[in-house]
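Only one chain comes next, encoded as C-alpha cells, the form predicted alone.
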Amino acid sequence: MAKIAIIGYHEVPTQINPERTRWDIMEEVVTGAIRNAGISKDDIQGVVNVAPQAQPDLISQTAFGLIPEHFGLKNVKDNVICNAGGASTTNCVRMAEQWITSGMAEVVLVPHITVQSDIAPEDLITFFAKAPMHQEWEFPFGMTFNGAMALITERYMHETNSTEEDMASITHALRDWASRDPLSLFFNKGKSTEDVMNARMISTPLKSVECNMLADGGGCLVIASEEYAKKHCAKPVWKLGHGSDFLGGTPVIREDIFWREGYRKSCGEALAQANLTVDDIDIHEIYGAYPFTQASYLEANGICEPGEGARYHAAGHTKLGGKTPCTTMGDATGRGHTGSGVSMAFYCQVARQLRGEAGANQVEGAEKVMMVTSGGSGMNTLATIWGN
C-alpha cells in the first residue's frame, strides 16, 4: 500500500484577538506550511479545506476556491471542504490520501482556520449548544454540550468508583503541558488539581477549566506522496496505520457511553495496520475535549485496569517524563477550543513530536504516535499511527 507523509506544517498561536482577522491567519499558515515543507506553491495540486464552525462566510469562501485563487496555487486540480466537526481534519487528510494514491496529485493543502472573538457570545453560545444535540430529544429539555458531557462523566465516576480529585487531575495533566507551550491559550497557566477543584461549577460535576474555552487560531498541513516526501523532505512524518468506528449522533441513546469499544476498535485496526502493539505506541495524543476520555482511552487500549484511567492520570504516569504521555498539546481543555482547528492542531503537534521540534514538550525518542480524534459528540473514534 502506497504511504503518505506530512511534510510541512505551521500553526498560529491559540489566541482570543478579533484584531487577528481571518485572512491574516490563512495568509500566515498557508505560507507558513509552504515554507516549512521546503516546496514551491506551483508544486500543490490540491485543496481540502477543514470546514470552521459557525462562519458561514468562511465556509462559503473555502468550499468554493478562494484559497487557491488568492495564493495564485496555479496547478490546483480541485478543490473541496470536510466538515466532520472535530474529525474533519482526519477526514480531510483521508481525502488527500485518496487523492495521492489514485495518482490525482503528489501534493495536496490541507488548511484551517478559525476566529471566533468577533461573534457574539449569545450566538456562539447557542451554536455550541444546539450543533451536536438531538435537536427533537435533547436540546428541547435544556441539554447542552456541557451538560450532556457532565452526565457522562458524573456515570464515569460512579461505575469507576472516581472522585472529583481523580477527574480533576486529569485537567491539572493537560494544562500541565500547555503551560509549556507557546501556542497554547494557557501558556505559562498551569493549574493544580486543588485549582481544578476550587473553580466555578458549571455543570455537575465538571468545573470551568474541565470545559472548553472557545478561541481563535489556524493551521495548516502539506501531504505528500511517499515518492515526493522522500525526494524533497528530510523530515517527513509518515501515516502507517489507521482504523474508524462509529458510535451514533446522539449521546442520550449511544451505547457505547464512554467510548471505550470505540477506541477499542479503531485503535486494534489502526495497529493492525501498522503492524504494531500498543506497547510500540511513545506518545498517544488524545481528541476527546473533556476529561472522561482522557481516561477511558487508556482503558480501552489495555494501557490501565479498567476503570482505573483517572487514578493513572492522578499518579502523574501521562505527563511529561511519565511512562505513557498523553495528549502533549493539552487537548481541548488545555489549548483553547477553535472547533474544528483543534484537530488540525493535534496533527502539528504529531509533526513537531516525531521530528523533535515539539521544544519543552518534546518526548525524547519518540518514533511512534496514535492520534485518534472524534466528531461532534463524540460520533465517532477516528485513530492514526504516524511515524518517524
Second form
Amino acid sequence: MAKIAIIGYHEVPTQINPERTRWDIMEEVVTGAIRNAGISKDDIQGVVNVAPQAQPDLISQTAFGLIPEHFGLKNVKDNVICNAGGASTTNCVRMAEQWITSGMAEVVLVPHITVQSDIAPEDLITFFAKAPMHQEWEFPFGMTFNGAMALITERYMHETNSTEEDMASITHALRDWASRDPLSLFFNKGKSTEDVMNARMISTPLKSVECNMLADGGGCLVIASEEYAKKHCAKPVWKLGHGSDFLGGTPVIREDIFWREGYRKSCGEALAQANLTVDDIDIHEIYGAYPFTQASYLEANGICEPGEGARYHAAGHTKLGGKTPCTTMGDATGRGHTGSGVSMAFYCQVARQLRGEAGANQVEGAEKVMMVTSGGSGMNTLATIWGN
Amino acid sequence: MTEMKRPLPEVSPESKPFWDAVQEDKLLIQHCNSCDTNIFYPRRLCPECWSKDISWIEAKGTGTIYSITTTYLGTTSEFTKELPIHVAYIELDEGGVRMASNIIGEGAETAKIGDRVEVDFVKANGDFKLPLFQLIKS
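For comparison with the form predicted alone, please write out the form predicted in complex with the partner chain.
Now the full complex is given, and it begins with the chain already shown.
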C-alpha cells in the first residue's frame, strides 16, 4: 500500500479569545503549515476541510471553496468538507489519502478553525445538548453531553469497582501533561487528584474539571505522497496502519457502552496493518473527551487487566516518564474543547512527538504512536498508527 | 414537584403511536414479528432483519436502573427550575429496550444502579406527558 505522510503542521494555542477572528486564525495556520512543510503554496493540489461545529457560516465558506481562493492556491484541483464531529480530522486525512493514492493529488491541505467564544453561551449549551444526543429520545429528559458521559462513567465505576478518586486520577494525569503545554488552555494549571475531587459537581460523578471547557483554536496539516514526502521533507511522519469501528449514534441504546470493543477492533486492525504489536507503541494518544475513555482504551488493548484502567492511571503509568505515556496533549479535558478541532490538535501533537518537537512533554525516543479519534457522542473509534 | 416546562419531543409519524399512548398512560414498544425482537426507539423497519412486520405491544412499565446521574448544571434553560435533575438509563423488563428518562418522587436523590422502577406519566409541558419513572418501594 502506498504510504502517506504528514509533512507540515501548524497550530494556534487553544484559548478563549474572541479577539481572534476565524480568518485571522485561518491565515496563521494555513500559511504556518505550508511554511512548516517547506514547500510552495502552489504545490497544494487539494483542500479537505475539517467541519467546524456550531458555526454554519464557516461551514459554508469552507465547503464552497473560500480557502483555495483566499490563499491563492493556484493548482488546487478540488475542495471538500468532512463532518464526523470529533473524528472529522481522521476522515479528512483518509480523504486526502484517497486523493493521493488515486493519483489525483500529491499534496493536500487539511485545515480546521473553531471560534466558540463569540457564540452566546445558551446557544452553545443548546448545540452541544442536541447535536450529539437524540433530540426525541434523550434531550427531553434533560440529557446533556456531560450527562450522557456521566451515565457511562457511573456504569463503568459500578462494573469495575473504580472509585471517584480512581477516576479523578485520570484527569490529574491529563492536566499534568497540559500544565507543561503552552498550547493548552490549562498551561501551568495542573490539578491534583484532590483538586479534581473537590471541584464543583456537574453531573454525578463528573466534576467540572472532568468535563470539557469550550474554547477557540485552529490547526492545519499538509499531507503528501510517499514520493513527494521523501523528496521534500526531512522529518515526514508516516501513516503506518489504520482501523475503524462504528459503535452507534445514540448513547442510551449503544451496546458497546464503554467503547471497549470499538477500541479493541479498531486498534487491532491498525496494529495488524502496521505489522506491529501493542508493545511496539511508544505513545497512546486517546481522544475520547471524557476520562472513562482513557481507562477503557487501556483495558481493550490489554495494556492492563480488564476493569483496571482507572487504577492504571492512578498508579502514574500514563504520565511523562511512566511506562505507558498516554494522551500527551491532555485530551479535551486537559486542552480545552474546540469541537471537531480536538482531533486536529491530536494530529499536530503526533507530529510534534515523532519529530522530537514536543518540548517539555517530549517522550524521549518515541518512534510509534497510536492515536484514536471518536465523533459525535462516541459513534466510532478510528485508530491510526504513525511512525517516524 | 416544580411545574415542568420541558422542551417536547418532535413527534414523527413513526413515533406518534408511542407518544399518543403515553398521553393515555400507556407505555408501548415495538416488536418485530419476523425476528421476535423488541425495538426501541420506534422505526418503520426492524433494525435487525429489515422486516416491516412490526406491531406495538404494551410494556408493563417496570424496569431496572442501568445507570443514573444527578445533573446540577449545564442543561438548557428549560430545565433550570428542575435542577438538580435525576437522569437515568432504564432497562425495561420486556428485554431489549434501554431508554432514557428521569427518576422522580420519593427516594429519587438516592436512587442507584440496579434499583427497580416503574413508569409514571407526568405532564411535562402543558398537557403533554412524558414517561418518567419512580422507585418501586420494596
